[in-house]
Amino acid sequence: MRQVNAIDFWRGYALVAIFINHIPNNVFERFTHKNYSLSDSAELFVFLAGWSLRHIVGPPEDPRATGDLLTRLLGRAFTLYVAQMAMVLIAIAMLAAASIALDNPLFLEWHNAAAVFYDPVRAHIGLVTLSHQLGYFDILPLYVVLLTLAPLIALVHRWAPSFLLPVSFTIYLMSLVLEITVPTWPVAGQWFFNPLCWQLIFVLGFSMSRERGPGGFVRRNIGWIRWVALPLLVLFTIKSIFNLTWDPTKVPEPKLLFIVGKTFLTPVRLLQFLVLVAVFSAIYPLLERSVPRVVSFLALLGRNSLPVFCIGSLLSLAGQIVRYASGGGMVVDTMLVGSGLAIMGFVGWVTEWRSRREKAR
């Protein structure tokens, strides 16, 4: 098991988050840090996905072999990809049996998953290709499209590092100028990532990870950036909270550069959550030491990331159910949401308890 880190930490904070905002409308949704910023636990999940890849990759003085670096990261975006499946073949079988159980026949178009039901043949092989994704379980494809894309960062990384970042911008700004996106099938649409644009915030989790390059030099001027950041981020927090958006039909093309949007991860909205990592990172020691409790049970979660993950995501999806049942309220909601932070927490227990059983053999 590893020490508790200011990494494993954020990545529990965003699971957690993400578990709240994906039951629309409870109680607790008001207090998770998207109300008041243009970015949302999205961005953090990928960014310290992209952080944590320098772990597997090595360090600079000692990288890992190629062929055991493309093996461990193949394998990994395959066992994503299982878990995807595996998450959204009960989530179907969840909606199937809210719908004969309260008798109500719209549960089986909840989430665009009409398709799956009313159109099987060809929604089964997009579920499968992944082009054709359930509301609320849309971010796993997006990861499991990075990290088969990981090898040929990590090793672009290796071989031209200082390439990394200029290519990666490159395929960001193209996407947003000419509208480039990852259509689905068979219901027509986009992919609510877009991995053209959401590759960035990836590729930029890793590089700031590392000593060198970006990453050194951040570390080396962490200082006056964050009184930059600051200002900055109370802007965004205004414009936020206050809702002070341009209207899309008046900005200059290509608008995608000055809207705020999340399937392509726009600018401004990027802009706003870097910022929001430069001023908030500085408040991991304090937050150690005044409620180490709650430190530890976060990143009891971030460790076991993935196997919390799914369990979240289907209990989020069991909160809207049960709300829908039930009308919600502060009494169900607060059953919802601290039985949910229970679950998580014993799910990351067991595969740990399991992780120390198989290494004590």
The other form holds:
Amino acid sequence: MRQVNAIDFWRGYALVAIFINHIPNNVFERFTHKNYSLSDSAELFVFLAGWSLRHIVGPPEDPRATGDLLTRLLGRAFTLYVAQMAMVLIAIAMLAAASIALDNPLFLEWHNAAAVFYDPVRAHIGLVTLSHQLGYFDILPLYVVLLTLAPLIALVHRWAPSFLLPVSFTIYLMSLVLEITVPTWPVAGQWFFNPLCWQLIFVLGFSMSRERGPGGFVRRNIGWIRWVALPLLVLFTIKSIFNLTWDPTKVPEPKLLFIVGKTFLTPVRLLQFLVLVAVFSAIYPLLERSVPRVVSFLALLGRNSLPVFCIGSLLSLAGQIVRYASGGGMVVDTMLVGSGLAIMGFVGWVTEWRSRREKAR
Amino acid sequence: MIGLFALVVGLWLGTPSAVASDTEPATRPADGIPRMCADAAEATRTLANLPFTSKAIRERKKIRVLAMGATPLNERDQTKGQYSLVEQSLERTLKGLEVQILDYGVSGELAGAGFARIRNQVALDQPDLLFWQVGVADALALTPPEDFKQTLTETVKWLREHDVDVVLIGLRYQRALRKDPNYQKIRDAIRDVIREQDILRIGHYEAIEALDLLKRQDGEPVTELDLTDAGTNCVADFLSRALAVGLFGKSGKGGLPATGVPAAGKGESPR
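Return the form predicted in complex with its partner chain of this protein as a structure block, the form predicted on its own having already been given.
What follows is the entire complex, opening with the chain shown before.
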């Protein structure tokens, strides 16, 4: 088990925020940072996923053998893929059960599930190929794609490190300028998280995790970077709280460079996230001293992010169904969020307990 | 004027359910639209202008439509979805008109999040018309009806300020939800916004409710699933019909006749 650290803590925070945000309209949703920020936990989750790549790639002075690296990264991508398949299957069964139990066929069409029930032949192909995604179950497909590309990212970083960020940024920029999207099928549409754009934040996470290159530069200059970031963060926060927004139809072409959008992870949103990270990375030591139990709990979740994410996603869906069936309210929401966090913590604890037992054998 | 009259007649006659009659089979193979859609469409009459879409047709012979919200698949053409039927129907009947429907529907999206995406998509795609299937996700997520109504009103006003017409596709009818207070309040909110903002609505709920009543009066067994299918299958028909009314029908209480006779054929001057 790793020591409690900032990365696991923030990842745990992202998992909790995703869980809460994915039960829309619950009373605790208003306390997550998305209400005061242009970005939300999705950016944090993908950034930290990129950061975690460092554990597999290994330190610069002792890099992992290339064959081993590729095997591990592709193996990890496959594990995520299997997790996505299992999670979606359970989610579909939950929607079906809810429609029967509550005598409400609308559940069969909720969160893009309609195709699964009314066009199963095509929809199952779409589910397996990730071209059909359920609402709120669409970030793991992005992660699968990014980890499938991770060997390429790791190798470019190993052999031509100075090329990695420029190449990633060029792909990002081209996607924005040319409005390139990844289509969905059989339901016409596009990936909610455009991988061509979201790969940049993954690569940024990986680059920032390294002691050399851009990561080294940021570490050496974090003091003044935070002073520059702070007023920008204040401005972004005021913009978010008071909903001060410019008219997207009035911005110059290419418009995606200037509007605020999640699918394309537009530059304004990305910049806001980076200043948020710069400023809030400073408060971890304070949190560790003042609320050690909270930090420890969130780090437990973060260390076991995949099982905790999966159970959290399913609990969110269960929470939505229970809220609808019960009529919601403060008591219901408190019970849902409280029990959800307890179950997520239990899953994290069981995962580590099993790991310890296997090592002891 | 004669050309426009011909367009109206063509559109109306070409609108699939417009030619339905009691002697026809339940499903006509020519266009695949069930006759029940025509029966149900009796209840979908709403009239409102579509000035920006009309202008686009006049000036460019091309309309661009943005589709947002849930997009249930069409049982009869699962590869294309309901909007492609509307596209085909309009293009078939209005020779020379190019209809482009951009489907950016996200099922389960709440109205608030939808508004944010609509703003961006309007900036990117510059549509003339928006189809917005809204309300179901908010009803299931227990969005306070007053918040929902405010979001809807703001969206409609914003769209109007940006020269975009809007057609709201209202809630789905489900027997089990007839007495669901939140569902009905969201339905009321949609109706209020439509009345206050004078916009075009697809009376999805009323249409399928009417169909349910008709079938039960006839003693035909209708399951909840049948109604869901009917709701899905008829949306394209309702949309085509509503567009015909909104683009060329005369504002007023009469609406278009249920079968056969185009409004223009009664001597009304099409716009």
